[in-house]
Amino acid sequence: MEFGYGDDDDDLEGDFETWKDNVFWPTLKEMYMKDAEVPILNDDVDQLPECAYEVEYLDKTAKPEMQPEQINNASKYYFSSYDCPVSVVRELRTKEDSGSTVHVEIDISKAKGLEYSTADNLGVLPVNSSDVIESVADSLGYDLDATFAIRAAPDKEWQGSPFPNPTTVRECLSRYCDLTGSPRRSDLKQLAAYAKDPIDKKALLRMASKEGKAEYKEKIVDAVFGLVDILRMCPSIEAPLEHFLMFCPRLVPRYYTISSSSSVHPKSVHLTVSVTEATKKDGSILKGVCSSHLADVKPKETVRVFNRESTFRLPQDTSRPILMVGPGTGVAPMRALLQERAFQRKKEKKQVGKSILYFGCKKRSMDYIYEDEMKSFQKDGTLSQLHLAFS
């Protein structure tokens, strides 16, 4: 079978559909269905699609009790992450800059089993804002305080729980459902099956079609329209909770390269987070679901995190020189490496080679983050050379 390629910068889903229609299905038909009669499928979108899930509403005191074999492997981070308190959130840019980059410190001292090495990645599980959650619940008529458990529908094979449950509808929409990311065209086709108004259904199917790719790009992708926006745009959509959980994409973790040394800060993880905020075409404000969550969290409040090992490491021979290039928040791992080099030289009394850093940003007076720390590294000899570029 001919191999297919897709362009993720353009229309990956469209490239797949072209390959599927022109290569995949014709090849399978030639191999296995030469003389077979092809059944006529009923493509009536008025009938709800089959659902793999079944929801049972429970007493509100029910707590999650999941065994490893009951967990869907694709979302195991929902089950293995740690709730850790935040100790510090501080702005790194000056008031002259309208943007925001925050320094976040997370206390992992009581998270048994959560350890990291310098320049590892921290996975952070985002949380949707209360406004988004309430809007979706209002659109679909869900009781946010209802507690439910999810299981396989009759005659459906159970693939493992997609998230911890029993849980509340509020918790589910908050932590496990991607409500703001732009849905794929195939998702719009699924949504059309739940639209009661023919106009809503027609609009969704049009944008889901190959002929509607340009409209989909303009109205969904470029406009940064998420599921929450589509439910407002097509108010006739009605979906039982189990169906919603079937077609709604999962909210995936965001990964940040840790900006602290595990030798210097073994009980604390530091992150350097550029906060996403922009004005959408309709005038509403787009906020990064994870960066805004981290920026808005208050000291002692918790975030849900886990460690992911990295191959980004200092040379084992500490006497070797290192060259680092880290513009903007790209300086995060370089800060961790410099802390580690300082520890090796001062505490471990090792011979440490030269450390050279190239850093760039807009203006020294606006977003030269960690400026004082870089000067300190220069002063104590940890940072041999610092080259700056301001645009």
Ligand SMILES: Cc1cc2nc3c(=O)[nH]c(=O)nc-3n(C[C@H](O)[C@H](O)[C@H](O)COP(=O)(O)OP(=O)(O)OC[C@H]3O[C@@H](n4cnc5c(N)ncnc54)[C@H](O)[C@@H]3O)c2cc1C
Second form
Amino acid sequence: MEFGYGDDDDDLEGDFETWKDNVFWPTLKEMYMKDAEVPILNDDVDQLPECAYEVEYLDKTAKPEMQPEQINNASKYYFSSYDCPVSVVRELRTKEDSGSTVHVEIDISKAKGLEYSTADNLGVLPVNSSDVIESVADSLGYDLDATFAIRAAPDKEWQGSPFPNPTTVRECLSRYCDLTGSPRRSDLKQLAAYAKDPIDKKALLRMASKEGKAEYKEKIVDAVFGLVDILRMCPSIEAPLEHFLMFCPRLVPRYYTISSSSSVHPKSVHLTVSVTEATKKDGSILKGVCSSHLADVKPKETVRVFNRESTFRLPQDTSRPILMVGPGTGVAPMRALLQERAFQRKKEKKQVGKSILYFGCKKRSMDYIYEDEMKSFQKDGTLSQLHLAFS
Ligand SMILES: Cc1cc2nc3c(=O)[nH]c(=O)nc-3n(C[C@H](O)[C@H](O)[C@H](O)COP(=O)(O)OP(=O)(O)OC[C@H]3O[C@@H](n4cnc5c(N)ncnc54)[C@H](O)[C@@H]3O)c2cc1C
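Can you switch from the form predicted on its own and show the form predicted in complex with the named molecule instead?
Below is the entire complex, every chain and molecule, led by the chain shown above.
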């Protein structure tokens, strides 16, 4: 079968569909269905799609009681992450810079089983902002304080719980539903089935169609329109909670390269987070869900995290030189490596090779993050050479 290529920076789903329609199905048809009759699929969007879930509203005192075999493997991080208090959130850029990069320190001393090695990644479970969840609940008429349990609909196979439940609608929309990421064209087609107004339905189906690819790119992808915006734009959409939970994508963890050394800071994890913020085409402000969550968290409040091992490691032979290139927040793992090299030299009394760092940013007086630390690494001999480039 002919290989297909997709461009993730453009329209990966569209590229896949083109390959599927022009290569995949014709090839399968040619191979296996030459003389067979092709079944006509029911594409009637007026009918509500079948729902895999059933929701039962419960008393507010119901508590989550999940058995491991009841957990859906695809979202196991919802069940196995740790709530850890944040001890420090500090802006790293100067006031001269309109952007923001924050240094975050997370206390993992009480999280039994959460350990890390220098240059691992930390998975952070994002939380949607309250205005986003209130807007979705308002659009769909959900009671944010209602407690519910989710299970398989009759005759449907249970794939395990997609998130800890019973839970409240508020918790579910905050932590488990991707409300701000751009929905795929296939998601728009599903959504159209719930639109009562023919104009809303038509607009969604048009953007979901092959012919509407350019309109979808302009109005959804380039405009950074998420489900929350589409529900505002198409007020006739009515979806029972179990249907919404079926078509709404799950909110996935974001990864951050840990910027502290596990030898120097075994009980805390440092992150260097560039806060995603941009003005959308409609003039509203786009805020990255996870980076904003980390930037807005107050000391002592908790964030939900887990460790992911990385293959990025210092050479076992400490006497070997290392060359590091880390512009902007790319300096995060280099900071961790430098802390580790200093530890090897000073505490472990090892012979440590040269450490050379190339760092770049916009302007020394704006976003030269960790300038003081780099200077002191130079001063104590940990950093042999520091090459700077300001654009
Ligand atoms: C292994 C790994 C390590 C990483 N380490 C770090 C790290 O150390 N520090 C760090 O800061 N990040 C790091 N990242 C990136 C990080 O995981 C997140 O992707 C980043 O913080 C954005 O997440 P968010 O939830 O804030 O934004 P989201 O809510 O996911 O929004 C991002 C989306 O917003 C849109 N967008 C963003 N900017 C613009 C713009 N200017 N105009 C229009 N649309 C825009 C894009 O569609 C983009 O997909 C790492 C990623 C990986 C995979």
